Amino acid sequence: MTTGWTARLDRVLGARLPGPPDVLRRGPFREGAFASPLHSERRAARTGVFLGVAFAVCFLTGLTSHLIQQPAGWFPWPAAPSWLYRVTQGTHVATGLAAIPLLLVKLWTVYPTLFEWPPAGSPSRVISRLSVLVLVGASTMQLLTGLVNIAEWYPWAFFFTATHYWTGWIAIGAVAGHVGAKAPAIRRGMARRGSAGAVAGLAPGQAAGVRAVDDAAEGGAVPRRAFVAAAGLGVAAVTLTTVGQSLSPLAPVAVLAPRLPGVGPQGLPVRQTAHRAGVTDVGADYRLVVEGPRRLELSLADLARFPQRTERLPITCVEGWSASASWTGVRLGDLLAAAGLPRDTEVTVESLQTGGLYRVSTVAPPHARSPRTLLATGLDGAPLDPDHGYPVRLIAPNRPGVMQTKWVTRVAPGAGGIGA
């Protein structure tokens, strides 16, 4: 029975469709109207496995970063080492940068087979193309719209956290789609090389005299080895000038980073301004209250008296930066012993932020226990700076800046919160 609907299927996919008139033939349709040798299986391939590896690495890092801001109960995110999301988030962005002209790329070898004759001879090449076209549309709003984000421009109505990652599963879906469909020919195009790997058995003269017939067949106007090299200037070109926004060494070239280490309110970038966040006026009686079992409320006097810590740790946002200072404050666990609580307790740190999807954080056991988790006060030995957080601000290692929560107001056990 299965065999008997498996051979109906396949007559039905398979039929041939009738084909339009050849009158239609013309302009980009006409035979041979895209005579460029680069526009082959070869170069589709190749382009398309460095592509694969991108998404593959966006996607496992922006996954990352999404499990730690809505934590799952199967998935640890540990306190240590303080620097892992500097480096999968400042990948997750560099990747995803890489990426763009990597797809351009992509595109531009492939774009003659939209206007293949027929350009659908079966039902199941009307599936395929379909297929592509979800591949082509949640790629191009994945990528164009995490660059506008890392910009902090929302031209939208929607939320791009949530858009993001729904997309990111329907893109990351499709290319694995795509994979399985086009094997054969990702075969073919892998397999045909102008090296010595595809000429084993030969002797040098003879490989090298391959190579060169190779390189002639798709040389044209643009040489093979110039468009390898184009594509790849190109990444690197992307990369190098954003890239410092995270890997502090090459800030001084990073002149297309929205965010530079060194560059804002005492010598650290900022997302959201006290200003934005309306804490703008925090007076005297400001006090931070600690629930527990003894519960505490705090002025900054009292909290000058606990004993005081630095510790040298970065800011990693969302988007990308990151830069390294030494914040001066009392370790959390220090405030939760003085409240009666364990200090591995789950709390939740809440800011005098009165709106917001940020406004709340929740302090996981690894991070509330860790001896450099800090309620700060200082940053570089000076007060904090109202944008860093001012009066008190949490700041704990391997975190995202978004749950570094500022303007501190109460702490309090228990989980609840989307992230600060």
Ligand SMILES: Nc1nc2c(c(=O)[nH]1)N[C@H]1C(S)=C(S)[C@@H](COP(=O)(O)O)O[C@H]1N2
The other form holds:
Amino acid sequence: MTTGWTARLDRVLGARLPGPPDVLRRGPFREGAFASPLHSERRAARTGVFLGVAFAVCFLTGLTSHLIQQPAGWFPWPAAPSWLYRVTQGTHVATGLAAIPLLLVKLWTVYPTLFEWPPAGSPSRVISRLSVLVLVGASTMQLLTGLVNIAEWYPWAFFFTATHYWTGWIAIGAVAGHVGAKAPAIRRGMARRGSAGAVAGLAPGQAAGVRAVDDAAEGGAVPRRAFVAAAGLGVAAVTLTTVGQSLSPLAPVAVLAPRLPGVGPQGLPVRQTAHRAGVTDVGADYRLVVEGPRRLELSLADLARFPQRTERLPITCVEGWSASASWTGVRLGDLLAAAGLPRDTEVTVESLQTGGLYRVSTVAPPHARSPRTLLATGLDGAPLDPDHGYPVRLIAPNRPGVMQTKWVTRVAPGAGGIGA
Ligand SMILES: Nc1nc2c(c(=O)[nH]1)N[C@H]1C(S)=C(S)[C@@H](COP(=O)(O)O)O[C@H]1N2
Ligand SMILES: [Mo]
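Let me have the form predicted in complex with this ligand next, following on from the form predicted on its own.
Complete assembly follows, chain above in first position.
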């Protein structure tokens, strides 16, 4: 049947819209305005594959981080291996940063289509151009807010985490839709030889577009290789100058990383200082309270009488930096047992800090029962620096830094704060 509603829809969408007079066809709109043969379907598709992989990995690792901080029942996050979150979040930030030069390269290959003539050939072209607007807008927004956030600069009024999360869904949805809509062009672009000369999907005679060409039509091997090398160099430069924030052997060249593993009090970066958190006068009256059938109220001397454990564990900030250190303190499980609670009790850990989003975190059963989860009083053989959470901080394996609560004063059964 060709007379159904789909056929009618095709007719409406394919209808030719009235074009503007040709005298307006100047500058970038004129025929042949974009001379480089590298504005090709082939470059667009091949760059798109790298960009698509970077986006997919970035999305999945970002979703992982989100699900740890706002847990869903179907997503259990284990306490081992201790380095897993360090890998997923390091990858999230690294792929997001690498996507910035890739997106610029991709936009360069396709931007002549911005000036296609006539600007709105048919309703279906209008829809497809609007969908590209959403794609470019959401991707750019996502990469920019991520970048600005790891630089700890908040020039906007909205809450970064929620915005970044929802824009992530919009961006990945737009990518999926784009890949679907462009499937034939991607197939042509990825084929060993393109169909030389044809301007696929565009009206005949339309020159300011992305060409379907083969290797030879791209101007030969030299410009193509130079283009690929420049794109690769851009990605390598961004990665090499930042990835040392979590990969300490590369720290010496990480000149663009906001934080470095070895830099900070006691050789460890700090996210929130004691001064900014308003925790500056911890005195001899400090107590760690553990609620339970046998409520504990422990001074630092009482804590020192519990078995002391030392664990080498990383702090992994969601912002991408991470660093390992040796932490000494009392097992959370030992304190829970002393308070008459099972060792795998879900608990909230509360800070002396009175405000802020991260003063309370939830420790889920896998982390509560882990023998490596400590209420630490020492770092690399010395008492904690105030900025690292003196007198007591939580340190658990395989947990986002934002949930490694500092200046801890109370542990109570139940869920609350971040991780609840
Ligand atoms: N009470 C409290 N604990 C906190 C924070 C905070 O703002 N308040 N920031 C968290 C974040 S975001 C990180 S990355 C780690 C960093 O620990 P560090 O400053 O000792 O390196 O502390 C976490 N613990
Ligand atoms: Mo953090």
